[in-house]
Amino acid sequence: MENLGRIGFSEEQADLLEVAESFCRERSPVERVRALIRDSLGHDPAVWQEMAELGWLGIAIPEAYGGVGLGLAEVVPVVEQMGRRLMAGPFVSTTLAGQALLAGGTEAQKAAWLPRLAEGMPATLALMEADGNWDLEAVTATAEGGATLSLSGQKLFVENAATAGLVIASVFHDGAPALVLIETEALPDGALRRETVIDETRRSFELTLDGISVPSSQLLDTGKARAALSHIHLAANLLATAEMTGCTQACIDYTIDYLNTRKQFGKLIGSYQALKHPSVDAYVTYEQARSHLYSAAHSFTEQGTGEVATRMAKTAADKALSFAADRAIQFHGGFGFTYDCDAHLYRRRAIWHASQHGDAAWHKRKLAQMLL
């Protein structure tokens, strides 16, 4: 029974899954998703406030800092349902900023910022750079100085930066990687530039650090920086896996609905084996990915085991969503290549997640180094 529990739901996960499924279905129908693509903000502030009132932003924040006191394992079912409905917003970036503070912040920094995140202040991370290196310790942006730090460099793929109250950026300081807090209200004009990215449901920005100065007190604990970056990397992959898994389920549902509606030569196209067999394959890979997801969620805090499970889960989810989305486009024929077909929304989501924090091939190489 203990082994079965490793990939099952806890009571808290089951409750959150039920609430999140209903909430995301009602607040993020695909028509709303498409409307928000054309919206400059990219998400609905009223829905964001509802999430805060539900306590979701504090799920993985300890009660001492105004949170619920659970962990990332309980965040997973919420993000899974967001992915299923392609729900936009800064939930994941804010959750990851909270994890950065928990793993690397000083006590004063955690006391100052975590309650604000739990109450609904959006936040984000600035980790990626122009070389596209998924090793978060490979930092070229710098922080130099004594009591006042002068920042320089550029960060890419800073999600939701325009609406965030806080950005946590990785920099090179005193010969080692470090993390620094930047309040967005202090950013100079022109520091943020919106990027055009493959997943149009997201709002991603380039952040120029040149000309930004912050007190040295806004450095996170430098002695914990490497461990914090490692934790952020795995947490980001766990939540990306949850989003991709939910997205895969929606993609398969969308495709099956079409196969059971479209007729060709007087028969429903879903009755043809050439379409039935790949559909079954897509569903099998989805179930495998979901099992990996909840196994990783269960063991995430276990040293060594959690990392292996998370990398395996990201690899499985990458494969599952890419395959399901490719088949969705193919099975919809000519319509599948048009902007009106929802299949491209799922394929774009798959490409985006493959570009962030490691694709399947990269994680497989990491696993080979760990296991062989």
The other form holds:
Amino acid sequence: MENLGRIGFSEEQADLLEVAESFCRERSPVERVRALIRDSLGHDPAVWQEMAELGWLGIAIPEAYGGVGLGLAEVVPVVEQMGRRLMAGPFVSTTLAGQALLAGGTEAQKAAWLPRLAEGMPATLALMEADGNWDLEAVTATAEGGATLSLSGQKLFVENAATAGLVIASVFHDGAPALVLIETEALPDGALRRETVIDETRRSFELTLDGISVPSSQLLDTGKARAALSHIHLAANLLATAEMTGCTQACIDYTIDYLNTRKQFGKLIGSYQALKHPSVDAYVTYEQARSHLYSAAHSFTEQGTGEVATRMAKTAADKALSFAADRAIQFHGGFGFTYDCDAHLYRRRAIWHASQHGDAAWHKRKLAQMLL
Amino acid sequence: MENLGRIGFSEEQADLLEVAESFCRERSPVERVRALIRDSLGHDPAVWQEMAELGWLGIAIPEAYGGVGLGLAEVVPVVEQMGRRLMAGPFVSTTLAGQALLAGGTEAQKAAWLPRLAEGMPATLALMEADGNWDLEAVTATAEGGATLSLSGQKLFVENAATAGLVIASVFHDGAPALVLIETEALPDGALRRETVIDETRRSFELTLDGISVPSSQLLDTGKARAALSHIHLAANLLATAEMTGCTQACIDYTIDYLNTRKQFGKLIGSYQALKHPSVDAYVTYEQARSHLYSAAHSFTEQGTGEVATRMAKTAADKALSFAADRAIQFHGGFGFTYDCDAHLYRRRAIWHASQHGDAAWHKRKLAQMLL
Amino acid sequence: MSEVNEKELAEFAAEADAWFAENVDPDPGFMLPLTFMEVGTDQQFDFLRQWQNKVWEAGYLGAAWPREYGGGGLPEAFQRAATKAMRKHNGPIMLNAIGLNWTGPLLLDIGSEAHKAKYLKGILSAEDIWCQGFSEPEHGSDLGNAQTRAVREGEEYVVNGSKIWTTQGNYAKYMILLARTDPDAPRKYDGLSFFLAPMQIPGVETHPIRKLTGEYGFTQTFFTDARIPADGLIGAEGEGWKVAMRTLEYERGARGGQPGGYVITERDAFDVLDLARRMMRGGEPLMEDPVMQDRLMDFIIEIQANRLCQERQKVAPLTSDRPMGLALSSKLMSTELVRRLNEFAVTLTGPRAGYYVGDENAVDEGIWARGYLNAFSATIGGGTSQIQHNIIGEHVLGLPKS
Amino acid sequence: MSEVNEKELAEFAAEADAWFAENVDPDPGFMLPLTFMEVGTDQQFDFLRQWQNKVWEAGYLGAAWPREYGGGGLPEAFQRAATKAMRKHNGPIMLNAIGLNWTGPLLLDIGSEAHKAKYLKGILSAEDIWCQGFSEPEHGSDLGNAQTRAVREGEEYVVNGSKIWTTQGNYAKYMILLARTDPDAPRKYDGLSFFLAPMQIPGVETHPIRKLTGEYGFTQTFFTDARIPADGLIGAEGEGWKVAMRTLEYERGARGGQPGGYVITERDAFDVLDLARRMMRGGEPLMEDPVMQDRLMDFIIEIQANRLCQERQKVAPLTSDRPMGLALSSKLMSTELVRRLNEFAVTLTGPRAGYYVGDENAVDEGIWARGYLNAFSATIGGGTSQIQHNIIGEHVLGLPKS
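We have the form predicted alone; now please give the form predicted in complex with its partner chain.
Time for the whole complex; same chain goes first.
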């Protein structure tokens, strides 16, 4: 329990943070975010193309597979800035699909798919099921057969599935959890149902696996499946934490702006301690969460420490964003109760992220098992 | 889970509340409380005598045994007002000793002792042991032998033992927990050691049972021992809750007075929302606790409901008093950090009561077992 | 009102129980709003209007209001029995909340005979829907600063300005309106007057407001040279602030006079308990998690506390230290609890908290997240929780003004 | 200062480690104070003064201060290594806190050559104990309103008034003193001046203050026509407020310049963890209780957050949005955490939380309850947590003044 994670920040992280800050600010003003909510695709393909050209889709992919050869630590500042601008799109799901291939794919699979992801083919993961278990090894969907595998089961919260060229699904196969590649071209009609999710900036789908067959070559390395699932779980939490942290910052800034503009009883409402002091609490909690985020990013690849730092970071981010966004609605008063106020966008996102890949109580329990 | 307790308030309760309010206010101004802290006895025998004359020591003792024939519901307003004035003395421990006799004594024991308690003989209970288990059945002290019982073991937190004529101790006897009467006259030299406790208004002792022998006639009815211990546990919590509730009220009043007197930056500090709003939170939490207290008092004798209402009330009182007293220190600023400020008297009492007869977490766990 | 006849009361209660058992439709085929502020569709509105009318006709709403104004003329205990039966059988809410709980008690208290005769019965029957026009877009919590103007011209006032958060504004026939009749009054509060104003007249327009839930339920109301009759003035000209404050006391529960029923059905601890029992976490029943149990107990204890505080208000010796304390605290206590309870319930649903109203996989059709978001209407509306803290701090604890 | 030579640094660190391993006495035979504000007996004072002197003489305090003033003239990294070794071996606190962390950095920053030569070495050696005279009995948080008067007479100022919360006031040789030199200044802040004032002169009296713990550690200081030399003025007459604010920034951690060591040893999560491991509840090890585990994890996560925030302050790209944010928040974050952590620790001790310092049955000699009560000195002193909220709200978030 000596090392719970430390702050470290590379030059590459600093550069990416700076570039991503201006890119996301310019490409994703809130009017655009709101327009994309009403759009069925939900993100801007031109912006996606730009990201590919910036090399962002390959940040954590080795150069041998067409990537930049850095790690998730360098993806974090990019995702943080996306979260800050409520930016929509398949960046995170594609990055995680790449991680799944890296952690669990065969050499052939990596060579075949990673370059395509780095070039801009969206991809996603299909992990969750109806019983709502955050433990990714608790899989009930199945892949049965020999040379050809017949899939069955339901997968929930498959983000960006309609856009993705590739879905990597967890299945139970041969007495153990496994991962399987599904090309979305091969999906039968009706396999995808768009879900109505709390965070309207996202596109999420229910995927019915029944009736889908894939050649057994699309099974990821079964010997690495458990390790890959564990890696995916932590990587998903790391990137969710990055999104949440950026989102918290924006939520606080947005609220502070209002407190500095709106008057009641003849005074700017930000002069009232009833609003000022909880805003300070939100801010301090945000700074704590951000410190955890960059500790998790820096320590992510260290055995043990990475898991500890990541689970702590997700817990801290959940606390920070939930509190900041809850108070954002309240402190905007009547306006906060309207759809026009952005406060609910942050609050909805907070609920989304808290609910995916383990909430604070879940991570604390896992941490207690590791540390106490 | 239909009935978790209800508010009811008898005429006798109302009368006692009114009389106790003025009696305790007059007999226990804070200067007196502070003088008694420095006094080795720790309470005023003349006031004790007055209480006996008012009939308070027999409120919950049946008329047949020289009491008033009411119940603990009527003791509650008296103890609440004592708590409000930080009044010291063996009232609660004597009342609880009476309850132990009523719940677990033989007819002969009740006839012999209850009238003496009602007349003003202080008494107390010896329950806790070094392992710190709030479960009163987990006794390790022993009583062994036939016609004469040899006692052994250590008892902690025996309140008012130096004043008491009678101690009722829990012991392990004949394979089960039991209660035994010990006349303090019979205590060997050195059996009592005055403890240094957090609440300096109290007098509490460690009692060494080794070397004490009592005739077996001083064993309470062994068939009733478990029920008696359970009754004592709940009665002790009910009266602690009453003390805590009165204490919370006083703590809030004391703080509000300061907020209405002290100026900083040219304004009364009570005008700052940073102090005003948490004071309101303390007040609201106090009112909730007081409602629970009078529900517990009213429902105490109802099987099941009494236990639920009492455990809830203790939990609510712990929350209210701890918060109010913690904020009382803070809101008194520099003065709050001095011994001269009363805030620490309330905070110390809060810690004392939270630690005795089960804290909030303990009671919630018991409630969960009953209700969930 | 007459003395309570215990036998008659028991019979009435039994009849009410049977009536609600018979008449509450457990599934009207669409989602009913949980509060009067959430009436978002005509289908909901029509259903609830008929339901209120039916309850009133059966004698279970306004049972304690005077007979001559459409009430039952019975002692309060009868209405309490009826409301209890309504609650027991999960009856839908009473629709006409502003009329029932604000306008009605106000008119009974200080209205003229003509006002009572004209308005009370329509309030009970739900024929006349009422709304409230206090808040303005620029002065949310600062009611005393209302700028909507009402200028007297003969037997009318000409109204110009805008009100916001008008619940059921698009359905209402009348509004209780706070408007400025004297912009030059030395104290801003003295320039206000209080009106019973018609809504369905020229110059009054309502625009629906989209709530943070994505749904509707409130409007913004615009007045453009709208002419309202001068006999709708309640209190004298310039006394509007006093009347409005009195009205808010009905809302805050600090005065009686309500006709019964309820206008909000809150999910309580038992609903949350039921939810927790149905959830799993990590393959285990969530209810077996001691951390969850501990938090649930906190909520149950707090809910019970609030319930007991309501009861204790009636026991004078137990409220003598700060007589208005419980009454003035109840809005803060209850609305903040509802917000936190719904927030907690959302977390109980685990991964499926990702779903929202409208998804087939949403737990309980998504009511928990929606309920949480809607809960802000009560922590913001009718004086924010921050304002409530000021009120309690100043009026109960006697602290100086901020 | 020279570049860091990594090899020399490693050698220095190893030597420091060995030195503290050798010289820290794990049991001096009496209870040492955890913070410089808790020095309540002569025995404690004498021990700590000798200890600081010894550490300084060994070169492990002020290693980065200039050689000419008693420092080691080494790069900062050397002192950090020494402090780390001190902490690792649980060395007692550095006694002369005000001198080391307030006066010293101030003089190094803006003191005259004469001041530096006269005072700095005595600060490091603990020969000259310093105290601080900012707060006054009637104006706790309102430093700008200080009323202690200093009137110039020739080469002296005549001081009258009273200061409170003078830590080690009864031992101090010098005080940093904020006094009013111009009562008629239009802005109250402009009438203040800042002095290095001798304490052991006629007209200065100190009275011990009994703390809420029952112990001592602070004094109130009374000035009655006390004559202090005019060359102790720091900054110009009337600039005292600016100098005092600068001094507070050293305390709040917003500026560097400290000579190393620590003046507070805080119980941290690991101590609390260790405590939890030793406790039983209901016959079971307390650490097996999931509710306790959940709360412990909250604390561990928060403590780690604060530690990481300290580290992150040094990473410019990660603090660019609000550059002063972390520095100005650190006092609030750390002091409130200490209060809550000690409060929690008290509850961990179960029934034995009933005992206090001095009882043989008290868990860990009662340090948890005492630590909790003492924690208020930091949430109140040096600007209350409420004032800290204002500072952060206004100076970091840019909100308007309250």
